[in-house]
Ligand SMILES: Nc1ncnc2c1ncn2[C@@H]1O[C@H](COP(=O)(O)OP(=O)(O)OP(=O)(O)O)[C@@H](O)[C@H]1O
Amino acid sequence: MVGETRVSSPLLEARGLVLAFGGVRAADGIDLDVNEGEILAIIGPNGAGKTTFLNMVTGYLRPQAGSIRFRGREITGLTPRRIVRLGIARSFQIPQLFTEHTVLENLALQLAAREGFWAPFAPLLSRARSERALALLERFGLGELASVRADALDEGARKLVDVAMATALAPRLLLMDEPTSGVAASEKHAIMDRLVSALRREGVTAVFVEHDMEVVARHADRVAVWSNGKILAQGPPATVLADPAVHREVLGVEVAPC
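Form predicted alone: give me this chain's structure on its own.
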């Protein structure tokens, strides 16, 4: 129809996710949409189920009830490898680097994995692969570290390389578990500035788990608050982080009424 407005579907849709470990419900009816192009932060106290949600989306855990759809396709219960190939990548709280290799080689290994083939005796750093790896490193401000071994990097650089490696898989959606964990307080915003800028330039939608509320307020488009396996609140950072219930649950402090 002329003049009709078409509403696009969310990139990721989670509906009614339930997962219990013994008597503890790590997911207790989780409903969440992730929209194309946004940066979504997930916050909440330890044990609230934040990482469990990432693990269900990426296939490391299977929900006991509910469904997960990515780009309209059901992905519940698929293996992590299948999910990566569909366009969802993951970075971990502890960077997963090949420490005996250089930064450039780490990126090249991920590119080879995305291509689906690499013979052990074939050159890893082919011209095309090297150029693509260097371009990605430049996006993350890591070009000058290309020849440095991964085990010689500081924690901030390790985090950036880890996310760059995940981005080398050409995901539509990237899930990051505490990307500033272990990074010096004085460097957190600089690291996130570079991460978010690079992801936006690559056209990657992102979800990140975070405990630093200043990082969330500055870098997230939207915030979802986890509490005892449920979503307590979600919305713009300024609104959610001013909610007394969020302060009580996440920060453990009471906010006096105005």
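The form predicted in complex with this ligand is what I want next, because the block you gave corresponds to the form predicted alone; please supply it.
Lone chain follows.
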């Protein structure tokens, strides 16, 4: 799909990223391009360094070597706050919610972060902002939970609120760390369908880490396979997921390609 049509220069370019924790090389020479408009899935076994990659791109961790460029601009070493303002938002593997606030307020705080955050006397839940927050929640099937406090949600709902919060920042590039883990299998696909079609409609480029190969096959334009801090393979899902080496690495079992 869109991933096949090469644009002049990639939206995100990572080159030679290295980051070791003690002896563990969580990133061991990562080279990756993310093209404008594509949806890229990152797969790989536990501890392969997928989250570490997102942490480096968003400025939470600083690579020991290598560079990251976003829209042609060097962003290596910038703070998370600077990077999100340039248009990269993320969601988290372990949901990071404001637990004393309701779901709606969690969303509204993200919306406010983009405009009007420092107006001292305009309410967070202005009518306009509440409506926009609610519309975003509906996209994730969370409308009914709007007035529930975030610390009262179950695992799946926390996860979705976390993703919804990242989308509320209206990024150019959205990074999602296992967006549907913990979400009931029955809802997973419907929610991903809605999310992905919204992303495509709005022209948002997205990268998501995923363990569910069905979700990957259905929604990704391209797949990158992580293994021990390296990228083992990348390409269209049909090709990559059929690769026996990938099967061995990701699924941990030998499967004959079919």
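These figures come from a predicted structure and were not determined experimentally. Each form is matched to the other, and the largest set of C-alpha atoms that superpose within 1.5 Å is called the rigid core. Residue numbers count along the first chain shown, from 1.
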In whole degrees, what is the angle of rotation of the smaller rigid part relative to the larger one between these two forms?
16
